[in-house]
Every structure is written in C-alpha cells, then in structure tokens.
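Given as structure tokens, the chain that follows is alone and in the form predicted on its own.
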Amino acid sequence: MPNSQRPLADCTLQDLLPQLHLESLDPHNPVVVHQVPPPWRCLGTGNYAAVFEHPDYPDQVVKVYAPGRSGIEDEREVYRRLGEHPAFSRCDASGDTFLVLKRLHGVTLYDCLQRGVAIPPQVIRDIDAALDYARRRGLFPHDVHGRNVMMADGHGLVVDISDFLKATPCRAWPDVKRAYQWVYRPLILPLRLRVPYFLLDGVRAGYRLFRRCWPRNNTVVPVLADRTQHSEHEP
C-alpha cells in the first residue's frame, strides 16, 4: 500500500521507529539524533523529543520522545484541552513514544532575528491571544520563548506546548515582550540588523543565569531566544 494511503501513525510504527536512533544525553540540552531512515527527515530537536517529516505527508509531522524522557502523556493532555485553535498545532494520533501533529509552517522569532526578518506587532498580539486562550482552557503557558513561537504570513503561532501543565510561574514570554519593546523595536527593527546565533546564544546564557540568581527580579533586559532547537517548519 502506498504511504499516502496509510495513516502516518502506521507509517511511524512500521518504518520510522524500528530504524530511528535518538537519545537524550543531557536533560538541559536538545536530544541527539544519530540515525533517521530515508526518506524521513529530522526537522528539529528539543530537550524532550525530536520532530520528523515524511515527504508523503506534507500536512503532518511526528514528534518522537527520546528514550527515558517523560512528558508525552502531559503533552497529549494539553492538546486535548486546546482542541482547535489557529495558533496551535493539533494532535491527530499518538503512540507510546510519539505524537502525530498538524504541521505548522513559519519561521521562529529566533531565526527572524538571525535573518533580519521584520517581526510586526501583530505577531506578538496573536501569541498573547493564544496564550490567553490556553489559560481559559485550564492551562499554564510555560517556557514560551523565541524558539517556541513562529511567524507565518504576519501572524504568530505557538510551537511548543509540552510544558503547559506546569503551574509554576514562568517569566519567559513577558520577558520576550520586554525585549521586543525595549530592544527590538527601537534598535534592531529600524536597521534590519541580523543578530548572529553566537550572540543570541550568549544573551540566552546570561538571561538564564540572571533568572536563576534573581528569579523574582523583573527589571532584566530579556531575550527572544532559547537553546531549544526548532526548525522553521515545526509544529
């Protein structure tokens, strides 16, 4: 049977997982993908899982959790609560270690900074509205940063919702908005500056250190990026 006539979950179980080799070497860094069977392709990695595409399924992707990493049950529950919303992906199917997700196309804000692509205010407003919607669904937006949100056709999308059951306070998105107002709009946007990745990562490291040392201080000049690696075509 041609792949296009099989559900992507079946293709994942039969073709991807038996030949896939990925592992989590450090819980604070992205998982490492050692082997991917063709024609599958890895789109991006995060601290819990990696995301893969198959050319026969252009509207879906598969998120596979690394061995030993928990959280798939929580992520499945988050998608259940979110239901249908234009700024979020959707879980179409799942297995013990993977989720089949609606594919979102766009460019992360992190990559927009690196490429010099303008980020309009509407993107920020859309993400704010999406996070408010999530709160109304009994969720707690957590770890929302420049790698976990995208821009598509001038609108904002939220890529990663895996930590939305964590009720602990998180300053990530409010700090991103401060960076947008205080640094991006007056300095970076008018000059269309391209911020190199090494500089973004350096600011990210300093920001994380500051938050660990002074978690309640709200006067920090924040960042738009985080270490988690996401592709521009990732859910």
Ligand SMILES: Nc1ncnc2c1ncn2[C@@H]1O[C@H](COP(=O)(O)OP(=O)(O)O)[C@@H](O)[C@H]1O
Second form
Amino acid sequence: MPNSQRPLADCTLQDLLPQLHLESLDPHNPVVVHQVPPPWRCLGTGNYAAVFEHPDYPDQVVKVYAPGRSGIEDEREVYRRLGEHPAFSRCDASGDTFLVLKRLHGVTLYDCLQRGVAIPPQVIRDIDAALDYARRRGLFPHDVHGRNVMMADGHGLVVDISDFLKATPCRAWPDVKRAYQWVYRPLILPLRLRVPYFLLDGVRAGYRLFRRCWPRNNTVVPVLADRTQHSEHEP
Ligand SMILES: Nc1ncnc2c1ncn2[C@@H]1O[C@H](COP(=O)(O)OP(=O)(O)O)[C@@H](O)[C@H]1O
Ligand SMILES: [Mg+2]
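Previous: the form predicted on its own; requested now: the form predicted together with the named molecule:
Zooming out: every chain and molecule, the one shown earlier first.
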C-alpha cells in the first residue's frame, strides 16, 4: 500500500520502530539517536524522546520516547485537555512508546539564539497567551524553556507540553522572560549576537544547578531554562 494511504502510526510501527536505535544516556541531557532508517529524519531531541519526520507526511511528526523514559500517558492526557489551539501541537494517534503529533513548522528559541535569528517580543506575548489558555483548560505550564518553545513567522508556539499535569511550581518560563528582558533585548538582539551551543549548554547546566540550590530564588537572570527539580517527569 502506498504511504499516502497508510496512517503514519502504521508506518511508524512497521518501518521506523523496528530499525530505530535511540538511548537516554543521561537524564539531564537529550536522548541520543544512534540509527534512523531512511527516509525518516530526526527533527529534534529532548531529555525523554526524539522527534522524527517522514517526507510523505509533511504535516505530522512522530515523537518516540527512549527506552526507560516515562511520561507518555501524561503527554497524551495533556493533548486531550488542550484541544485545538494554534500555538500548540495536537496528538493524532499514539502507540505504547510513540505519539503522532501535528507538525509545528518553526525554530526553537534555543536554535534561534545559536543562529542569531531575531526573536521579536510578539513571540513572548504569544507564548504567554498560549500558557494562559492552557491554565484555563485546567493545566499547569511547566518546563517551558528555550528548547520547548518555537518561533514561526514571528509568532510563538509551545512545542513540549509533557509536564503540564504537574501542579508543582516551575520558574522556567518566568526566568526565560526575565532573561529576554534584561539580557536578550538590550544586548543580544541589537548586536545580532550568535550564542554557540557550548555556551547555551553551559548556561543550561548552570541554571539547573542554581535552581537545585535556590529553588525559590527568582532574582538571578539565566539565559535559558531546563527542567527543574520540581519536575517529576525528570527522574
Ligand atoms: N510537533 C512538533 N513539530 C515539530 N518539531 C517538534 C515537535 N515536537 C517536538 N519537536 C522537536 O523535537 C524536539 C524534542 O521534542 P520534545 O517534545 O521537547 O521532547 P522531550 O519531551 O524529550 O523534551 C523539540 O525541541 C523540537 O525541536
Ligand atoms: Mg522538551
């Protein structure tokens, strides 16, 4: 049967999963993708899963959880509660270890920083509005940081909602906004600076340490955030 008539979930089960090799080496760093069967391509990785595209399905992606990583049921439930909203993805189908999601055509703010792509204030406002919408649906925005939000055509999108059932406080998004206001707008934006990945990852690690030591202190200005100790998604 041609791919166009096969649901992406079937394709995932038959073609992707049997030949895919991904591994979570360290819970604080993105999973490692060792092998992807062509023509599948890895679009991005997080600390729990990797996301893949197939050229025959331009409007969907497949998020595959690494072996041993939990949280897929929560993510399914968050998408169920979110319903349709332009700033969020949508879960179209799922299996034991994967979700078929609506593809968001954007660039993460993390990658924007590395590429020197300007992030206008509208992006921050859109993400704020999307998080308010999530709260109105009974959810708790959690772990909203530079790798989990995107910019597309000058607008903001939220790409990872997997921790939104956790009612524990999370400073990630307020900290990103503070960094945007006090570091990004006055310094990085006007100078069109590119921030190399090693520096972004260093800030990420430093921020995690900072939040471990001072979980309630919110006066320091980190550039990017990561899952904090409040996250139960993080073992
Ligand atoms: N719906 C999507 N459309 C396009 N890219 C996506 C989508 N979901 C995730 N991605 C990409 O995959 C990366 C990892 O996905 P994410 O959901 O953050 O995984 P994790 O839960 O492990 O943190 C994201 O940073 C983003 O680059
Ligand atoms: Mg993520």
